[in-house]
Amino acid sequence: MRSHAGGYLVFEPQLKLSLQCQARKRLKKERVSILTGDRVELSDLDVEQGTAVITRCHDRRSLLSRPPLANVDQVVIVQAVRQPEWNQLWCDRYIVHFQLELPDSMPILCFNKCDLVDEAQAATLRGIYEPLGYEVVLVSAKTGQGLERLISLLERKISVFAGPSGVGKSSILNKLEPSLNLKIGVMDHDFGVGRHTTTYSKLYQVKTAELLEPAWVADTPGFNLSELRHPGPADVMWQFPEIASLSNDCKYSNCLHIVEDGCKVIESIGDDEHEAGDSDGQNGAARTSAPPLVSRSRYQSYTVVLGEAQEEYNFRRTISTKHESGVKHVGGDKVIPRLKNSYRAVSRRKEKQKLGHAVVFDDELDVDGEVPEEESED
């Protein structure tokens, strides 16, 4: 359920107990890392004291590096439409990050605080991502709007709520499971960023009347741009479904869809008017089956993420420790050419092997200056 310095909080499904556990020293010597979401084996279980010892960590079927979680089935990207103001570029960055971290599952987009906007604005958000194949849920942790839909998506899965600080991840969990009583912050302005209230990742069991089986949801701290995963420049377009679908028809096989003439993606860029469906959602649902065009706002996000990926790629090349075999370091960043074999000093052993047996070096003479009998000529 949770890993922290000095110990672990583990849920035992048969006893339905949460136990304070320590890892076996052997695991520490073998450098076995135990993360939130790992499945482990226990021994020396003491039910009265609520303690146990972790003896083994099972193989993981998935792993998130940021936030550090194991065995996650799906990611729910939580964004706020107000307080703080929703930013599409930030949202697209999160989508790219988690598609790279969990490629077998498309992230779910959860827009919180929908009670602060009208239906037209909410339909606009739905119309941006639903035609691209993303599951979009509009909720309000204050009024309970849309939580039934969110609960149905969490059933029988291990999910993680991820997003920036202040968007209401903990508030939504409190609404789903009031017994958790998680600490939440107060956002009293429309601008800026939220404050950190969640300081560690932990799995919580959510049990409601709507769920036949309980769901597990991880609440995580918010993280900033520097902690997002940077893809390679050539891999960015595959994280944008509308661009990836058009890239096969592009004139150039290695096109990055930025400045090339005759590029299929650039020709398909449209206005953002097609993103917003009717307030009743019927028009947006009709566009789901239509071929996705590249909206101008999404294309702008693509170019920004691609530029960041190129900068990161160039930066890593400058700090790379790989050098040609013909050079060597002599201190700091100074590099000089390596000497060829013809200029190297020949070792004494190699030099002796090339000489005849009649030649004897001075250090092979005995104390009287004579050649030893076993090395003298016959």
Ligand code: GDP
Given for the second form:
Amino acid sequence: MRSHAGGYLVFEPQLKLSLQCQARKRLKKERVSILTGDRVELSDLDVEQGTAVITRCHDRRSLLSRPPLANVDQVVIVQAVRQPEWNQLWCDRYIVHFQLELPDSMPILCFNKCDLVDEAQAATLRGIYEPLGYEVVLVSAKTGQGLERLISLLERKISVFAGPSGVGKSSILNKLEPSLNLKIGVMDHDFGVGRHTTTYSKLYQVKTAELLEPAWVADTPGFNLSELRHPGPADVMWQFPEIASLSNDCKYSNCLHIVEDGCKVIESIGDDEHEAGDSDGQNGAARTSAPPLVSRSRYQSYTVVLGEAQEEYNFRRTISTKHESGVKHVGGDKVIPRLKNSYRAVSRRKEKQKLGHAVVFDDELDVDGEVPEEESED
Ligand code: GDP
Ligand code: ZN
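Alt. form predicted in complex with the ligand, vs. the form predicted on its own above:
Below is the whole assembly, all chains and molecules, this chain first.
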């Protein structure tokens, strides 16, 4: 995907061609970073050579931080029902992480390897998440079960497949688009932030007979605990729809729903089994009107994620306290760093050097305190 010359591979939808592109010098100077998934404007198209120049990067609808991807519409969280054994806590951690990353869309839950369990077991997973508003797809990359439904959810969209390694993300993608050598996208990190990192994301185009318009998908590596995002402790409840919907009815204000006697959420914890089984008939009707109960296993995930959020919060506070002790208050809200003597000597030397130059206003200096070169127009 990434060209050796440090350029970008851009798909031109009208020509249906991938072009090797360089960014206009001006964009580099303005430190515009172009990410995979970005929509860009091109000029100087040379169809024979397959090259063009990027002149502009459009505003992003969304931005995923890890891996860096622009304009992602939805995340498909892939989990295996077996091999590796399904782990609800990890499933819920992924859900919280991606809800924070992409607040405008509910993740799709894709349970793979359904060929390894019986239907009732797979239905149990559906029973946990569908009533909470999540789209659930039960699939098997091996048998192809459920894949038509999955592909119908991807049409025209940019989707990210996320989940631990080994759950079958690549297998699913290969099954959806056997010719996945067609790697098309836009690369980043040639300038600006992240210049020296080697990580980048790939977007693949999926075109199958079922799709009128192609889908774009990205595979992502799994996450470890320290890479997951957490909300502030008091906001964890809003990431669990069933707990969020009960939170406003809890008689305690600022309740975290973990200890209080008579807490609405704690009172509503029910056994997991009640959610399994069919959703048709009177049961289904009753469920739509009554607020959903909180299943014991989901509540457990909630308490663990809350604990992790609290840990992170405390950790950040320690860091900021350390930072505070490294600054000197100079009246009002103003603080200046306590500089070590060696730094002071360097800054004084720089100051003296500068006095020899023509006058430059402070805000004309770049971060190193150097006078920037004259901007030249492209
Ligand atoms: P990834 O790390 O998430 O991309 O997972 P892979 O696609 O590499 O798959 C990991 C392993 O699971 C491989 O050995 C696959 O053959 C196996 N696998 C993937 N999908 C299925 C499935 O639907 N059923 C079964 N039984 N095995 C699968
Ligand atoms: Zn409560």
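Because the structure is predicted, anything quoted here is derived from the model rather than measured. In this text, rigid core is short for the largest set of C-alphas that superpose within 1.5 Å between two forms. Numbering follows the first chain given and starts at 1.
- A summary of the domain motion between the two forms places the hinge between the two rigid parts at V72, out of the options Y129, V72, P241, C110.
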